Amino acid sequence: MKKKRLLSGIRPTGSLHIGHYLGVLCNWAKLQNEHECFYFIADWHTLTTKYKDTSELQSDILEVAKDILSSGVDPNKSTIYVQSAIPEVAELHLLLSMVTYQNWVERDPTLKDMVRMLAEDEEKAKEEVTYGLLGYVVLQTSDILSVLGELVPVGKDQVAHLELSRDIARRFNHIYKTNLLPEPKSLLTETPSVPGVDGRKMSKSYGNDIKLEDSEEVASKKVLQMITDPKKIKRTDPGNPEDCQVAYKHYEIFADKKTLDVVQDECKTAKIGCVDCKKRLAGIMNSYFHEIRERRVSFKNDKDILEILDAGNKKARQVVRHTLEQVRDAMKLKTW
């Protein structure tokens, strides 16, 4: 049976953290064995909200690429590329924008999410919306359709984001009497909620994240900062794992059932203090990410990464060029 073509991307915001790994990268590594996968580093998407400072953009791209590769995504199985290395995607974005109604874009939940990233004050955020950000969802659609993507892995809260991509593909096919563009379907993936060390959502901007690049020593120090049961003040106080919203949540993600049973008992009966409990958690997490860290440090220089990206860029561009040729043909645009 022919494998379906799948596309997914990630914004280069610097070194990725364990939340990115659990929510995206480990799924990418699994899906590459089931589908024809195209994974891209979305630097154009980053510019829609962070265009004012691009000083670290290139280094961020390389760091994200290292995290992708060290997480088990195999360039021999998947096509890994940089969005801006494929200029044909920008032309496709332009052409698809011609058939996309303005009110479709304005009501799309993706745009609303992006606007919320700009500022907490809604009116101030609206003032910061650029033409590029307004077209974010059309560019997102162009990414998918440029490789004729049939599947897009998303969490349950992102299913609605794909509806506009289907609408655009359907409208293009109807206007130009073709079946060229597929209507991409969502591939639901499990996305565990990973709290940061302070209890808020794990995020680089909050400074509460544990990065894939962190050494065992750095990661252990961050684990020891994790919030535990606020009612367990003294070492001899019994605790409740259900009230330990950060440390125990990570136990649930990384530990096996036998260990969880031990943690439950030791916490409730005050057989162990929170510091020792978190030290054990640090050991479990360091063991979990040991191979990933080893693979990451194996990239001794940027040249190795650049060669992999260059190969992926060439492969992706060939596919996208073919798609664009067919789109131009359907629209009766001459290739000069």
Ligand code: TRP
The other form holds:
Amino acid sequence: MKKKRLLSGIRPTGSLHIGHYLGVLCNWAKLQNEHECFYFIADWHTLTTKYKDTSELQSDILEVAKDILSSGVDPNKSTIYVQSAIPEVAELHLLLSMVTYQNWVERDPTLKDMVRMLAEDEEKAKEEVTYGLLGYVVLQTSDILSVLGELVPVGKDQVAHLELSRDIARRFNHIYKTNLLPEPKSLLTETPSVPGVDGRKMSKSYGNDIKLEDSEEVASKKVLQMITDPKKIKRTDPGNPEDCQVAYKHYEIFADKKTLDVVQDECKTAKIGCVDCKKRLAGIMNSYFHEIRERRVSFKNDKDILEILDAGNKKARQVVRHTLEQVRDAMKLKTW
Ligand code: TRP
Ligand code: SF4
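Mind pulling up the form predicted in complex with the ligand next to the form predicted alone we just looked at?
Okay, now the whole complex, with that chain kicking things off.
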């Protein structure tokens, strides 16, 4: 059976954390064995909110590329590229914007979340919305349709997005009497919620994240900062893993059943203190990420990374150019 084309992108927010790995990158590495995968670094998407200070954008792209490759995404199996290296994606964005109703983009629920991120005050936040941000779902649709992507791995919260992508594809096909554009389907993927060491959502901006690029030493120090059951103060106080919102949550993600049983028992009967318990956790997490970190330090030379991206960009651009020729043709535009 012919493999289906799958597409996914990630914003270059700088070096990625273990939440990104569990939610995105490890799925990418798995999916490349089942589908024809296109994975890209969404630098234009970053600009929809962070367009003023772009001084770190290029180094962020490189760091994210290193994280993608260390996570086992293989450039021989998948096409790994940078969004802005394919100008035809922007052309598709323009053309699709013509058939996309304004109220479709305004209705997008995730837009509301993004607006909320722009400023505390809702009214102020609304004033901050640019034309580019309003259109980012159309840009996302262009990413997908530019490679004629049929499958898009998403978490539950992003299913609404794809609904809009399907609406746009369907409307294009209907107006121009073609079946060129596929209606992309979402592929629901496991995205465990990973708390940061302070109990809030793990995020670079909160400074509570454990990065793939962290050395084992740095990572262990961060694990020791994780909050635990507030009732277990002294080593001799019994605790409850259910109330240990961060450290035990990480045990549940990374440890096997047998270890979890041991932790439950030792915590509840005060056989262990939180410091020792977290030291053990750090060991488990470090061995989980050992191979990825080894690979990451092996990418010392930025030139090697740029070469891999270059090759991916070329491959992706060829596919996208072909799509755009067909899109122009359907719209009676000439390819000059
Ligand atoms: N919007 C996604 C994010 O913010 C990144 C992204 C851009 C994407 N285009 C996409 C994901 C297309 C899947 C498909 O992380
Ligand atoms: Fe959490 Fe372990 Fe401390 Fe129990 S002993 S509260 S599981 S860190």
